[in-house]
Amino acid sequence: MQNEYDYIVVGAGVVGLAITRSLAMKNKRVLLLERQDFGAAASGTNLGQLSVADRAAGLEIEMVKETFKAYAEVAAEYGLEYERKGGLCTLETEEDIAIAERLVAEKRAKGYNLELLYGDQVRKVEPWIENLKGGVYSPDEGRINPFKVNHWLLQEALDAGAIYLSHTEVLGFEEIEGGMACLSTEGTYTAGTVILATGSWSKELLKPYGIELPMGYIRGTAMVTQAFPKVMNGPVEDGAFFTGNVPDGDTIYFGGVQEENGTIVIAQANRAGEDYNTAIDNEDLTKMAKLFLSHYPALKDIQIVRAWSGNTTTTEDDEPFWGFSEELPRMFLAIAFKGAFSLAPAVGRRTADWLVDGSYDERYEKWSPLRVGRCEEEA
């Protein structure tokens, strides 16, 4: 049959590019199809935080580690916009800064470097900010600019071999003899394996083929404002992520990065997906700023000048889905990673090593898709 490859890539967002990138710098013949643009869907929306204090200890924090250091070797080449310069969890009431109290002092005996501070302590790593019980200080956390780092992946995939088609969507999968048939808009195409990294699209296309995974997504808004004078060290995130305290349904958050041209990403709204909606709520952006400027009043005459909705994949534990599914044996899934412009990098260099080299860690073992048929036969 024509058009083989050695692997097929669905879905062009951070996570599918990096899978590309790797795989083709060992020398494989890769395909990466796209519905739509690279990173135009939730790659496309991110704020570019990096994340520390909310991983988890061991793979999860080596991965980000080697995100991290991977973004240092290229930065100044790709002009990545990396910084590390920390990071604010914000507690905003008294249950959240004894659960931090908590979480602090079990993760600063893992290794994390963490500060608690209470109160008007938080002025002294965000000067401009007021208003709250406290915050969770990470030194080791930062921004970077994710639609360049989107550009640098799949320009060092293009330069390794790799063929990229947009605007090609997938419409199923037939297993075929030593591989699997991607059927698409554009024609038929083969490879060994194919990965699957098409995020909140996952589900939809998983389905006609018994693989029903507990996962679905939420849409959530984000604003950017005018050109300011430097007001913000680093990201500034809900505290509700780090302590767990993240309430069902929709739900307004504080957080924000300010950008190297002085713009500022207010965030976010969230909303329940449905139909791949990504609408702007004029509810919701009135709600967020109200929130910012709580905390940020000086910046009360501030324009915003944008505003857009993405649709973020999510699962019933949290956890990513990575490893080989048992339907369709020669799929394998890449699907919700959390902020994975935190980690992209490493899985993309990890699970190239795994499909090609053969190497592979246990610890891989509590993000596979066949967890979900193990829970099952548990219960």
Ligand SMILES: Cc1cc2nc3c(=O)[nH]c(=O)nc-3n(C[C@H](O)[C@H](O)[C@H](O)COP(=O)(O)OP(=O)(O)OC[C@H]3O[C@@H](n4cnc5c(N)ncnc54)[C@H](O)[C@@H]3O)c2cc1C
Second form
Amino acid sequence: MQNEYDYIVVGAGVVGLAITRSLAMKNKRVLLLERQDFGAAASGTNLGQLSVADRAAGLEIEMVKETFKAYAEVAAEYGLEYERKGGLCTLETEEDIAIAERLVAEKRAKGYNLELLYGDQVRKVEPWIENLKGGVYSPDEGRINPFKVNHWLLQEALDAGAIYLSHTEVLGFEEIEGGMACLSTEGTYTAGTVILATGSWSKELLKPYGIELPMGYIRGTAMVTQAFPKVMNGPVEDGAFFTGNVPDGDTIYFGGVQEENGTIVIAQANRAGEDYNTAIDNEDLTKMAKLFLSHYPALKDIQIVRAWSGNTTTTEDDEPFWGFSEELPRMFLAIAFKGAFSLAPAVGRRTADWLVDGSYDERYEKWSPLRVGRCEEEA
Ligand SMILES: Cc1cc2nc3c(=O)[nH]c(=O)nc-3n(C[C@H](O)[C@H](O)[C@H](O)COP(=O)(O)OP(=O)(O)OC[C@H]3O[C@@H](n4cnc5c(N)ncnc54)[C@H](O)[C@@H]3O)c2cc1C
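For the form predicted together with this ligand instead of the form predicted on its own, what are the coordinates?
Let us now look at the entire complex, which starts with that chain.
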């Protein structure tokens, strides 16, 4: 019996949407299944920051550049609010400065465009910011509207013939002759290959098939202010993302982006994820707001209008899982891409090139789900 689809993509976050679009554009029969609705999880709860400074040299930076090119091509047509005015990582202590001095020198030697700013020099890029020891400025960084990115990807996927079913939760999988069956709340669908892009939910979905991925998830909380005249040029991000130096093990970070409409999205309070809880913790929000105001005292009277949280993935080595699984050879994983808005369109294109045309780059190995077993064997 012929499979109904060439590919079933499970999960309509930015990664699943990008893969669906690229496969459909190659004239493949593609079904996208989503438990809630597109962009309802991490892909609809984030800041849309486009980061470069924290990306690994080589493949990852190439994919970031490819992603930015894809955004530039459709930004006007889809109103993506794609801006690359530079991003600042804040440095709060002398220790941060010392770490940043070493890292910036290393990265510049590898070709990164980075500038280390001391004291008030940060105000030449972010004139309203105060009380910092310094900052790492990356002129290539920027922001985008994540909702509009999700919308663009879905629209082009549908235009190219993909079928999208929302409110359809995949409960499990079965190997069938020549493919895989997805058992869902709305029935069973078959395809030659299933692509899992289920973000934080992936570990539990895979466990019954003996696939044990060392991954977890955190709950990240953010808030948005009323509209305000322009006070932020680009994304401003806690230096901990760059230096890895987290004060007192606390996970309340200072960061924000000002959107085109003047609202400021402030983030991010990170706590260990538990039971996919997305509750709002007022204590964390207060700490985050105080941290923000300590650097933007001029905004002391600004109103917070909403707060929310979302679950986002973590892995032991900070690398994603991208490639076929061993236990289910017709199951392809595309999960745990960090800061996926700087990568997803490139992940989509390269996944389709790999699956449809067999175009494979040896550097993909480092993201292979098979590395898990290999590391254990070597140990
Ligand atoms: C507060 C916060 C701020 C962030 N800020 C940024 C930022 O500024 N820039 C950036 O690039 N990244 C940021 N991120 C991270 C970014 O949001 C993620 O990297 C990205 O959204 C991951 O996309 P994804 O498609 O892998 O996962 P998700 O968006 O989580 O999508 C997975 C989808 O799978 C669906 N699903 C799960 N199980 C099933 C099932 N059984 N059946 C069907 N569907 C299923 C889910 O409902 C979900 O829609 C932030 C995250 C948070 C929480």
